[in-house]
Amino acid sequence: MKRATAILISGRGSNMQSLVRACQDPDFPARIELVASNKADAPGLDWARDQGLPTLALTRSPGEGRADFDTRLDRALTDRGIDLVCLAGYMRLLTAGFTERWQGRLLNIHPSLLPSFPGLDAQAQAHRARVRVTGCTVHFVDSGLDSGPIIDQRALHLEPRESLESLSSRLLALEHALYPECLKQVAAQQVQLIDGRAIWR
């Protein structure tokens, strides 16, 4: 049985596109039931509509606190029968209450080998640090900043004198391969969150 999945975006959603394409495989254990954004003008919403996917622009009301916004988001997901949530360039910090409600069913991808270089501009952080190896990470989301239990990672070596643009492009290709594979394993319950760790079966 395919597990109903939502993707949360804030921009163009290139990782969203890789997830949607993976879910078009009849044997893939998840189906995309919603693409939602906290920005009404996110280009990724237009792309999702063109694919015939249900979309939702859920913007913050004036004076609305983070907890109230996340309560509305939670209700929107629950009302649509969503089981799994994938963050794909979703540029809002989620509250602890939200992450706790979705514990073990909320995934994120980050363009570094966590725990190295959490937060914004991870590619630039790695490039400035002149590391020889970096990569990307898919993890379960908790209340910390890119601190949730790691599901899987992919690494690449930086080329001598590699530009930030080249590095970012190569990392994005890695992300597009890794994220669908991790969603597949979680949807098939081959990976589960147990005692605070991502356990492969």
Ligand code: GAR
The other form holds:
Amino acid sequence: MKRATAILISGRGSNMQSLVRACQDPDFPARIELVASNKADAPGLDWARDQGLPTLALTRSPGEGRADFDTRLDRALTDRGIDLVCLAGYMRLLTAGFTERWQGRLLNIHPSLLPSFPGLDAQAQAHRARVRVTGCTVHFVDSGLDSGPIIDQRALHLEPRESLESLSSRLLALEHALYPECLKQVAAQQVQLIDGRAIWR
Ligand code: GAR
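Instead of the form predicted alone shown above, give the structure for the form predicted together with ligand GAR, please.
Let us now look at the entire complex, which starts with that chain.
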């Protein structure tokens, strides 16, 4: 049985596209039931709409607190029978109530080897720090910033004098390979969150 999956985005949505494409394989254990964005003008929403996928722009009402917003988000997901949620460039911190409710069924991708360089512009943070190796991480989400049990990572060596643009584009290609692989493993329950750890079978 394919797991009903939602993807949450805030912008371009290239990772969302890689997940959608992977789910087109008849043997893939997840199907995309919703692409939702907290930004109504996210370019990724247009792409998803063009693919005929159900989309939702869930924007914050004036004066609405984070908890109330996340309650609306939770309801939108639950009403559609969503089982797994993938954050793909969703640039909003989720409240602890939300992350606890979706514990073990909520994934994120981040363009660094966590726990190094959480937060915004991880590629630039790594580039500025002149690390020789960086990469990307898919993890189960807890209420911290880009934190939670790590599912898998991919690493790359920086080339001598590599530009930030080159590094960012190589990292993005790694992300596009890693995220579908991790969703596949989670959807097939080959990796599960048990006692706060990602446990592989
Ligand atoms: C991706 O690089 C993703 O890893 C990053 O935002 C980008 C979104 O690009 N996420 C974070 O930094 C989360 N802290 P995309 O919209 O093209 O997938």
